[in-house]
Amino acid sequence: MLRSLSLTARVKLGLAAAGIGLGVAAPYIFDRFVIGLISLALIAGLFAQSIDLLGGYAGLITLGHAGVSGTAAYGVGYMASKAGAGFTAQIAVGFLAGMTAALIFGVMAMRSDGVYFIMVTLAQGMIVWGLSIRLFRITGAENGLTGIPRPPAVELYWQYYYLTLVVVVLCWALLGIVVNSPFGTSLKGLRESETRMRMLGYNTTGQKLYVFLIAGFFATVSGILLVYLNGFISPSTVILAASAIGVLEAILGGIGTLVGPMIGAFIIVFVQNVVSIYVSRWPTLMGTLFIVVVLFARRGLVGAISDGWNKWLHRNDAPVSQEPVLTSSNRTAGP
C-alpha cells in the first residue's frame, strides 16, 4: 500500500508517525521543566489553529481571540476558585463561556471584512480585557484567579501532558475534516472573493458566524487547557498581545496550513522561555526572526520548506531530453 503513495505523501506520513512517536515517548526523553513547555507549545499551537482557520482559510484576520479563550479559562477559574465546584461544572461552564463570547463577538463581526474585522475583533478583546479587571469579584482583577487544581486522573505533569496531546491531536484531526470538507472549499472561496460568493449564492454572513463558532470551539478548548496547565488565570491572557503572538505564530509557521501555526507555536515558546534565559535582548532575536520570514518565506517556514521540497523533486523527475543531436550526417540544406 505505501508503494502506491507518491514520495511526498510517504514523507509526509513518515514525519507524521516520528512525531505522535517522539510524542508518546518525550516524557521518558525530557524533565519536568521541557515537558511543560512541550506542553505549553501544544496547547498555544492549538489556539494558533483556530486564529489560522479564521485567517489563513477565511481570510478574517482577528486581534480578539484571546478574549474567547481567556473567557473559557475565566469560565473554569471562578467556578474552582470562588464557587468551590466539581470538575464536572468546572469544564461544562468554561465550554458554556468560551461559546458564548464566540457567538457575540461573532454576531457583532460578522457583517464586516477586511480591515474593519480586524478593528472590531480588537476592540472584542479589549472590552473582555477591561472586564477582567473591572470585575474584581468574579476574576480578582490584576491578581486573577489561583488555587485552580487540575482533575485527580490527570494531576502529574506527565499525566496532563499526554492528556493534551491526546486532546490536541484529536482537535488537530477535526481541524482537518474541516477544512477538507465542502465548507472548508467555500472558506477558501470567502477568503478570495466575497462578493463573487455572494454572487454564487452563498450566505457569507452565516458562514462568518459558522467559522467564528468553529474557530471559537477550538480556541475554548486551548483555554480550557491552558488554565489547567498554569493552575491560574489573570488578565495577561486575554490582553492583546496574546492575540497577536497567536496571529504571529500562524505567520510564522505557515498561514493556510494546519502544521504551520503547531510549529510558528513551538518556536516562539522556545524563545521566550529557553533562549531568554540566555538572551537579554530575545525579543530583538524574535523580531529579526519574523523580518527574515517575511522577506525571505513570503508563505512561512512550512511553505519554504515545501516550494524546496518541490523544486527537488522536479530537478530529480525531470526527462532527459530525446531531440536528435545535429550533426553532419542529417544536417540538410536550407532553403
Second form
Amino acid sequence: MLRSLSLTARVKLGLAAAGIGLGVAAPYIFDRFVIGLISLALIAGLFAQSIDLLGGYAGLITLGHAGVSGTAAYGVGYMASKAGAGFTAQIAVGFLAGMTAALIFGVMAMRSDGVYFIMVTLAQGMIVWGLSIRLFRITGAENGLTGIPRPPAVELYWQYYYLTLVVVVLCWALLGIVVNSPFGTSLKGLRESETRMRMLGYNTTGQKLYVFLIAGFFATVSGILLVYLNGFISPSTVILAASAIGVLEAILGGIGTLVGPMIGAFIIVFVQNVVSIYVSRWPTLMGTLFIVVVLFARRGLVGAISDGWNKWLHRNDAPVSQEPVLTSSNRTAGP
Amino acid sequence: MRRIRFVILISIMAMVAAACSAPDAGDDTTTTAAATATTSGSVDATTTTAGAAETTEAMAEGCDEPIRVGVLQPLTGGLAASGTDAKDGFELYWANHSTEIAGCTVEFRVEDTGGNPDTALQKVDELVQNYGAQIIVGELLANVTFALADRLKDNEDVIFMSPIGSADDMTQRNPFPNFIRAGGWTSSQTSHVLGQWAFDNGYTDVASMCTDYAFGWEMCGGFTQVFTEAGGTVAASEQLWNPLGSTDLGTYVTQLSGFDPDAVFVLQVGASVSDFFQNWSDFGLKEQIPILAGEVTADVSNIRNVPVDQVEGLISSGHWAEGRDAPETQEFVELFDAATGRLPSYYAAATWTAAQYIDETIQAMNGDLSDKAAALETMKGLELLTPFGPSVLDDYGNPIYDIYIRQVVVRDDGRVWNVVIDTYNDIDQFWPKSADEYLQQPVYSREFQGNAGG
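Switch from the form predicted on its own to the form predicted together with the partner chain and print that structure.
Next comes the full complex, this chain leading.
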C-alpha cells in the first residue's frame, strides 16, 4: 500500500509518524522544563491553527482571537478560583463562555471582510481585555486568578503533557477533516472572491459565522488547556499582543496550512523561553526572523521547505521555461 | 499578500503599544536600556570583592553545593528599564559583598520574563529544577508575581521573595506559605501615610486622579480611606480614573481644576507620568493646586524624564527616598550612581535589600538553608538597616518601615531626587488600623475606596 503513494506523501507520512513517536517518547527523553515548554508550544500551536483556519483558509484575519480563548480560560478560572466548583462544572462553564464569546463575536464580524474584519475583531479582543482588568470580582483584575488546580488524573506535568498531546493531535485531525471537506473548499472560495461565492449561491455571511464558531471551538480548547497548564489566568493572556503572536506564528510557519502554525508556535515559544536564557536581545532576533521570513519565504517556513523539496524532486527534469505562477491552487501547500 | 503585510505591521505596532503601556509599578520608557544591556541575560556571580575577604569561620559547617538564587525580572519589553534597574541593584549588592557566607558560596542567575506570566512560569521551572535555585526573587508586575507565587506555593524547598510586586492581597487576604516580601511593600502602605499627612497639614477637600487598574485602586484607596477617616473629604464624583496607558490627559486635568480642590492625589505610571506633568504645567495649575503624588509617580525612574521645573517641589510619600540623609541610603545611592550613572529607583533599592536579606539569613542560619520553614522564620525575625531605613517584617511577611513624606529637589548636578521632609515611624501595611480590623474590609477597588464620607 505504501508503494502506491508518491514519494512526497511517503515523506509526509514518515514525518508525521516520527513527530507522534517523538511526542510520545518525549517525557522519557527530556526534563520537566522542556516538557512544560512542549506543552505550552502545543497549546499555542492549536491556538495558531484556529487563527489560521480563519486567516489562512477563509481569508478572515483576526486580531482578537485571544478574546475567545481567554474568555474560556476565565470561565474555568472563575469556577475554580471564585466559585469553588468541580472540574466538570469548570470545563463546562469554560466551554460555554468560550463558545458564547465566539458566537457573539461571529455575529458582530460576519458582515465585514478584509481590513474591516481585522478592525472589528481587534475591537472585540480589546473589549475582553478591558473587561478583564475592570471586572475584578470575576477576573481578579490585574492580579488575575490563582488557585486553579488540575484534575487529579492529570496532575503531574507529564500526565498533563500526554493529555495535551492527545487533545491537540485530535483537534489537528478534526481541523484536517474541516479544511478538506466541501465546506473547507468553500472557505477557500470565500478567501479568493467573496463576490463570486455569493454569485454561485453561497450564503457567505452564514459561512463566516460557521467558520468563526469552528475556529472559536478550537480556540476554546486551547484556552482551557492553557489555564490548567499554568494554573493561572490574568489579563496578559487576553492582551492584543497575545492575539497578534498567534497570527505571527501562523504566518511564520506558513499560513494556509495546518502544520505551519504549529511549527511557528514551537519556534516562537522556544525563542521566548530558551533562546532568551542565552541571548539578552532575543526580541531583536525574533524580529529579524520575521523580516527574513516575510522577505524570502512569503509562504512561511513550510512553504519554503515544500518549494525546496519540489525543486529537489524535479532537479533532473528539463528546465521549465516560465516561473510557476502563484495561483490559489499552489498558494496553499502542505497538509 | 498585501493583507498579510498589513497584519504584520498592525501586529508589530500592537506589540510595541502593549509593551509601552505595560501595567503596574511604573515603567520609565525613555531611559535607554542600552547603557546597561551590555551585561548578558544570565550572570553567575562569582566575583568576590577585594577587601571583603571574609574567611570561612571554623565553626561553619560549609556547603557541598552553592546556595543558588534565581532572579526573574522583565529585561525586555516596555518594563525593561525598570527591570534592568532591579537587576542592577541585585548584582551591585553581590559585587560589593562577599558571596562566601558561612562557608557557603552564593550564586545567582537573572532571567528575563519579558513581563509575561507564561514565560515567567516556564523560567521558574527551569530555575528551580535545572539550576537548583533555593530562593526565587520575583517579578515587578502584580500578575506575574501572583502566577509565580501560585506555582511555588507547594514547593517546600523554595523561598519566594517579592521585593517589588506590591499587590495588597499577597500579604493580606490571599497569602502564600513560602512567600515573603522582604525589601518590598504593599501598594496602599505608603499612601495611607500620605492621607494622614495631608489632613495634618490642613488640606480638607482633595480630588484624585488615578490610573484605572488594581495598582491605581489600591494606591488611591489607601489615601482616600485614611484621609477621609481622619476628617477630610474626597467626593466620589471628584475621583477621576484614567485608562491604563493613556497619554493625553488634558481633559482630566481641566476637570480637576474645575473641582477647585485644596490638593489633588495623583497616581500615574509609565508614559502617563510625563504627560500628566506636561498638561499640569501647560494649564498653569502647578502654582495653583498642590499635587500629592503616589510613590511610583514621583519615583526617580519616572521624574528623571520630566522637565525639572514641572516636578520641582512635588510632594509624595514613599518607603524609598533616594535623597534621604542617612549613611545606609547614601552609601547605596553613590555606589549605584557610580556603577550605572543613574540615581537608583526603588526597584534597584528593593532588589539590593532582598539580597541583603538573603545574605543575613544565610549568616543567621550558618549556611544551612535545608529547612526552608526555619529559614523563613529566621528572615522574618531579622532586624536590618537597609537603604530604605530600618526594616523588620510583620507576621504576614511584609516589611514595617519608616514611611517618608518626600519632596522633589534639584541636586547640585542638575538632576532631581526625593528628599525627606517628614517621617512616620514604624508603619505596617495595616496602619493606622490593626490587622484584624483592617482585614475585615475588602481589598481596595474602584468601587471600594474606604471613603468615610460615602
